[in-house]
Every structure is written in structure tokens, then in C-alpha cells.
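Encoded as C-alpha cells, the following chain is the form predicted on its own, with no partner shown.
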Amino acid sequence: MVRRMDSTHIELGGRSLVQFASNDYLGLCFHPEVIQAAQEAMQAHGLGSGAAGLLGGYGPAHARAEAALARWKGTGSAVLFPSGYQANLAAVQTLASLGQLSNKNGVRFLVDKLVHASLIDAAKGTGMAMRIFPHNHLDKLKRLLAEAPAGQMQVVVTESIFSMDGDAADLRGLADLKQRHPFVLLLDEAHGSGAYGPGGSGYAAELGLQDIADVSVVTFSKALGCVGGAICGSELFCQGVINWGRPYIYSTSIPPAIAAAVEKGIEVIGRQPDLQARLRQRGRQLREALSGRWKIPGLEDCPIVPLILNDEQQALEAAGLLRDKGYFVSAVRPPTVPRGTSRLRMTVCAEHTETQVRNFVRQVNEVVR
């Protein structure tokens, strides 16, 4: 069991270790103005919503969360769900949905093969056609929207910042082979946002490409410190998502209070940009320091650092003796990667410091042979 203890540390077995395992990049999870925000808002709305949305769970606090949140992604509305599994489950059944009303032939999911699982799990589940292409692999979606029948909808799922990899969509590409091959885009911003784009607005607004995606999701268990997802889209789409989208019509409203936090978080990344630069800094610490010895997939300054092992039980013991020296690190093994890959998957925090990340560092450079 751990106890969380501030951004960087938790207590794990009566012993206090920093760690390096967290999503909370921010650690907008222990902002005092996050937090007084959510104890404001549960004093004055209670605990819980109380309800699903359609049946009295929608307050105030929702309605100014999803306005929020609109803004910060650029599009015509937001709707707030209790995960960002159940924001990528209802995406994928409203896009299911739309595309048998509105084609004969129906929908076709063509699927980055390294997203996250609930995108899969979300294209099986609606019975529609559905391909996976090897990731970032445009020449093969290149041919299969080619060969695509006529008068059916093609949807291209992926993710703008890859959760195991700390790589990124290739979404350039993707924007160019739009304009020849119509699709409608989903795009998982689940990593990117709060780390890229102007305000932390995600990815594909770091690279002034936001108007691509159709649909966009995010969620509030990583830069925005707390629990929860939304759908962002247009205003049509998102009517949709109420009408279609069964985990938003069959589970209760997300708390008050977690809505209040997610609009203050937005606000607050938006007023304090140093929170990314240093995100962004020591990710580009930690990527360069083990780049020396290592290989490093990724992006340059992604705060998700990933230390291939290949072997599970080395991962394990990696991080067991990590753990031992003061520091705690998640060995990620199959089926969450692929075999041959197990792997160190190090994650930093915009309140870790610089000589944390060098001691870290050592430490890894020590126990890793």
C-alpha cells in the first residue's frame, strides 16, 4: 500500500521514497489552489452528484468544467465522464453510431496498434469493421483508407503522446494524408495535455495541428492532478455523446468537486507556463543522462521515460532494488508491452528537482547492468 506524500515522494512500508512513477506531472494533485477549489465546491454541493446527468447529476460546476475545458482544446463543447476509459468508450460508440446512420457501408476503425487499451476494447465492442496498423505506420494506413469501400466511414483512432513509449503521433503526417484520404480523427490526449501546447492545451496544439482532430479525448488522472475524462468535439458530436454514448447515459456524474478541481487546473496551468518548462526541463534531464548507456525511445523532453530491459524479471528486480535505495519506479511487463520489452517505465514530475533526477540517475545507472 502507498501513501502519497507530496509530488515527488510517497511512503511505502513505513519508509519514505522519492519516486518516479507518478502521471501527476504537474502535481496540480497537491495544488493549494486545486484543493481549496474541490473543497469549496464540495462544501457548497456536497460529496457526490448524486445521479447520471440526464436523470439530475448535471450541476453548475459540470456545466463550467466543460466550458472549460472547450476552450482550453479549441472546440464547440466538452462532456465530463468519471474515466478516461469511459470518455474513449462512449467516443468510439458515438462515432459508431453516426457513421451506420449516416453510410451504408457503415465504419471502419483503422487503429494505431500501440494505443491505449480502451480504444481497442471500444472499437471490438461496437461490432464494426476494425484494422490495426503497425504504429506510426502511415504507408499501411495509407493503403488501407485507399482501399476503403465506398460510402464508408473511416476512422483513424490514435494517440498524441504514447503512454510506454513517450513517443508522439506522427500527426504532420496524419494532417497531410487527411487532405487526400478524408477521415475522421481520434485523438487520445490523455499524455499531451498539460505537457505540450500553448497553456498545456495537448499535443496536436503544440504543433498548431488541433484542427485536425475530429474528436478529442482527455483525461484528469495525469497532468491535471485528480480523476476523470472528457470528450471534446464539436457542439453536434457532443450531443451525440449524451444520446449515444452509453457510459455517460449509465454512470453517475463525476463529483462536483472533481469538476471544480479541473477548471481551476486549467486556469492554473494556464497562469503558471513554468509548471511545463520545468516538466519539459527534466524530462529532457533524465532523457539525456541515460542516453549515455542507453537507448531512449521518445520524444526529447517527454516527462515519460522508458528504460528497456527486455528480460521481466530483470525489470522486476531493477525496480525492487530501486526501491531498496530510496527510490520507486514501476516495472511495466507483458501484456501492457509487448514481450521483449519489459521495462523501467520513469515518469517526472515539474516539482522534482534537479539534483533528484541526477542522484535518481546514478542510482539507476548503479543497480541497471
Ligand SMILES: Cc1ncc(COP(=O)(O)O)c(C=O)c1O
The other form holds:
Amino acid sequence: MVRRMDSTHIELGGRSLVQFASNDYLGLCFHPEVIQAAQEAMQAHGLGSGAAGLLGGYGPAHARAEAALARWKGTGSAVLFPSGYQANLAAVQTLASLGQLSNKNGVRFLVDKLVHASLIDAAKGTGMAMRIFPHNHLDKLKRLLAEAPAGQMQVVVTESIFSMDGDAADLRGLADLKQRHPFVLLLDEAHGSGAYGPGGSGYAAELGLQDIADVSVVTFSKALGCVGGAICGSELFCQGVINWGRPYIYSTSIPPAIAAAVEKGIEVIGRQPDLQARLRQRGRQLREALSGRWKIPGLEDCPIVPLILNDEQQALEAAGLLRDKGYFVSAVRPPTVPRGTSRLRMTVCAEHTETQVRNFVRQVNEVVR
Ligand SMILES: Cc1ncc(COP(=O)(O)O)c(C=O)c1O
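Switch from the form predicted on its own to the form predicted in complex with the named molecule and print that structure.
Every component of the complex follows; first up is the chain already shown.
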């Protein structure tokens, strides 16, 4: 059992450890303004929301959070979910329903091999056609799009920043492809939101491609420091989500306190651009320091820094030895990552100091062979 002490420390077995394992990239989990917003909403509206959104569980805090998310992402609307997993499930279900209604040959999902399990589960669960293309392999994707049967909607499913590799989808390439072979793009911005883009609005926005995604998904469990997720899209699509997205229809809506924390978190990220700048500096520092000895994949300033050790046992042992030295990191193994690519998945936070990162690197260099 782990007790979080602040954004960079946990207590484990009676010891305080510096952690490089959390997705709380900007330290909003412990941000006083975010906590205060949640506390005030809880006092005003109670703890739980009491019902699903369609049955009375949707209040003013939910409406404000959705409006803030839509402004943030530059979309017509947004819909809240109790988790990012459910948001992905509902996004895919809605696309499947829409595609079936409007295309005689239904829908085919074209899914990057390394997307999050929720997207794979969701696409499989629709029973529609599905092809998995090799990670970021746009030539293969192009061939699949070119041979698509007439009257079938093609939905490309990918992440902006990949959760286990810290690399990015080739969004410029996808934008290009979209001009020649029209498709619907579902973009999971779980790890791009907060860390990239003006005001943290995401990696697509960072590249000036905010309009590339027809539907984008945000999780509140990463840079926003709480829990839940949202689908951001056109007003019409979001109406579709409310009608066809089973995780929306059949799940109790998120607590108003979480909705209020999300709204405040977006405001804080916009007002404090230094949080994103520090996060990316630390990501760059950690990646550069380790790159002397290892080949570290991913974007140069990404907060996710994978040290791929291949062997499961070696990854577990390295995490254990680092724990002995006072550091908490995750050993990630199959099936979360492909066989033979077990790794230490290290993440930085805006609240890490330069010294903490430097000392951590020294220990990694000592412990990992
Ligand atoms: C890329 C991606 N999408 C979706 C999710 C699911 O989000 P949540 O944890 O909010 O259910 C995760 C969580 O790890 C993720 O990494």
C-alpha cells in the first residue's frame, strides 16, 4: 500500500520515497486552489451526484466543467465520464452507432497497435470490422484506407502521446492523409492534455492541428490530477454520446466536486504556464541524462521516459533496487507492453526539482545494468 504525501513523495512500508511513477504531471493533485474548489463544491452539492446524468445526476458543476473542457479543446461540446476508460468506450460505441446509421457497410476501426487497452476493448466490443496497424505506420494505414470498401465509414483510432513510450502520433502525417482519404479521427489526448499545447490544451493544439481530431478524449486522472474523463467533439456528436454511449447512460455521473476540480484545474493550467514549462524541462533533463547510456524512445521533452530493459525479471529487479535506494518507479510488463519490451516507466512532475532528477539519474545508473 502506498500513501501519497505530495506530488513527488509517497510513503511505502514506513519509508518516504521520491516517486517517478505518477501521471499527476503538473502536481494538481495537491494544488491548494484545486482542492479548495472541490471542497466548496462538496459543501454546496454533496458528495456523490446520486444518479446517472440522464436521471438527475447532472448539475451546474457538471455543466460548467463541460463548458470549460469544450473551450479548452476548441470543440462545440464535451461530455463527462467517471473514467477515461469509459469515455473511450462511449466514444467508440457512438462512432459505431453513427456509422451504422449513415453508411450501408457500417464502420471499420483502424487502430494503432499501441493504443490504450480501453480503445482496443471498445472497438472489439462493437463487433464492427477492425484492423490494427503497426505503431505509427502511416504507409500501412494509407493502404488500408485506400482499399476501404465503398459505403463504409473509416475511423482511425490513436493517441496523441503514447502512455508507455512517451512518443507521439504523427499528427502532421495524419492531417495529410485525411486530405486524400477521408476518415474520422478519434484521438486520445490522455497524456497530451496539460503537458502540451497553449494552456495545456493538448498535443494536437501544440502542433497547430487542434481541428484534426473529430473526437478527442481527455482523462482527468493525468495532468488534471483527479479522476474521470471526457469526450470533446461537436455538439451533434456529444448528443449522440448521450444517446448511444452506454457508459454515460448506465453509470452514475462524476461527483460535483470532481467536476469543480476539473474546471479549476483547467483555469490553473492556463494561468500558470510555468507548470507545463517546468514539466517539460524535467522530462528533457531526465531523458537527456539517461540517453548517454541507453536508447530512450519518445519526444525529447515528454514527461514519460521509458527505460526498456526487455526482460520482465530485470525490470522488476531494477524497480526493487531503486526502491531500496529511496525511489519509486513502475516496472511495466506484458500484457501492458508487448512481450520482450518490459521497462521502467518513469514519469516526471512539474514539482520535481532539478536536484531530485539529477540524484535519481545517479541511482538509476548505479542500479540498472
Ligand atoms: C492513453 C490512455 N487512455 C485512457 C486511459 C484510461 O483513463 P482512466 O485511468 O481515467 O480510466 C489511460 C489510463 O491509463 C490512458 O493511458
